[in-house]
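Have a look below at one chain only, the form predicted on its own, in structure tokens format.
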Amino acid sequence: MSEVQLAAEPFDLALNPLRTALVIIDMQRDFLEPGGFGETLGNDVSLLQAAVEPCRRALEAARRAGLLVIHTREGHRPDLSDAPPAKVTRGAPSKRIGDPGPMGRILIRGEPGHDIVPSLSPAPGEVVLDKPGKGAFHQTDLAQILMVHDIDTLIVCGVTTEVCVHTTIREGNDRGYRCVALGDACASYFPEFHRVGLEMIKAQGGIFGWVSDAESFATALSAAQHAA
């Protein structure tokens, strides 16, 4: 498959689809739906719905082009042995991690709320990466997976922009990966954090990476397929 140009900021990026992975961060019911962890923290979870359709467009484009697709889920073991007390006890949520909720125990692996929203369900063979923290590299085998697939570019989307998406991009940047955030396929409970988070990624000539959008990503992959 031919190398193509991805329209992005602060400048366009030459993309080799064979060395590119789509990483969809934490599009889970616990963050996007009422009754989950996001709402227990006092957030308006409806704000995250803006990312669902752009994520779906990016996912469909990646599948058509045969890219490596990685879905992440933040959550913890049922005994909370991987949940630091500083995380579990922070703030004053209406329910804490591990408490029972309308979608099962909150942010616990295997519970309904921990699962990815149905419209973005992983296809057979796609990587589903369970992580205990914000970044997708922390305490996971993501680095090994990317190395085996000879990946050099990460297209990152999901929620939330300034927390798990940003942390993953920073981690990837430090490890030498070219990281691109699909801005419209990311979202935050705080619109200003979303805006500033994207600005931070592309500032200073792309200090952490690039910012593009789902349509530009799909267009670039389509061009690569037609040129093949």
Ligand code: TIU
Given for the second form:
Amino acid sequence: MSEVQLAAEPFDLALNPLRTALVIIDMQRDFLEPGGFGETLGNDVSLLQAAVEPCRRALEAARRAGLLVIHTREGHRPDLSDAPPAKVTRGAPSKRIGDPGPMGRILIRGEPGHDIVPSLSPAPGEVVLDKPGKGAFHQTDLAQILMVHDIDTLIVCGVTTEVCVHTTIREGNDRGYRCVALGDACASYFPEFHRVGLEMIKAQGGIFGWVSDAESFATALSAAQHAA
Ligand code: TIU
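Pass me the form predicted in complex with tricarbonodiimidic diamide (TIU) as well; I've looked at the form predicted on its own already.
Let's see the whole complex now, leading with the same chain.
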């Protein structure tokens, strides 16, 4: 498959689809639906819905083009043995990590709230990566998976822009990956943080990445298929 141009800021970049992975960050019920972790922190979870349809568009484009697709989920073991007390005890949420809620225990693997929202459910063969932290590289086998697949570029979307998306892009950038956020396929509980979060990535000539959008990504990949 030949290289294609992805329209992005601060400048376009050439993608080799065989060396590009789509990484969808934490599109879980715990963050997007009432009664989950996001709401316990005092957030209006409806703000994250804006990212669902653009994520779906990016996912469908990646599937059609045969890209490596990675879905991440933030969460912890049922015995909380991987949940740092500094994270569990922080602040005054209405419920803490591990407490029972309407979608099962908050932010615990295997509970309904930990699942990815149905419209973005992983397909057989796609990587599902469980992570205990905000960044997708921390205490996961993501680096190994990317190495095995000879990936050089990460197309990143999901939630939330300034927390898990940012942390993953920063981690990926420091590890030598070209990281591109699909801005419309990311969302935050804080619209201002979303906007400024994207600005930060692409400032200073792309200080730790690029920003594009789901439609540009789909258009670039369809050009790759036509050329193939
Ligand atoms: N609270 C918040 O904005 N985000 C998180 O806790 N995790 C993710 O971003 N996935």
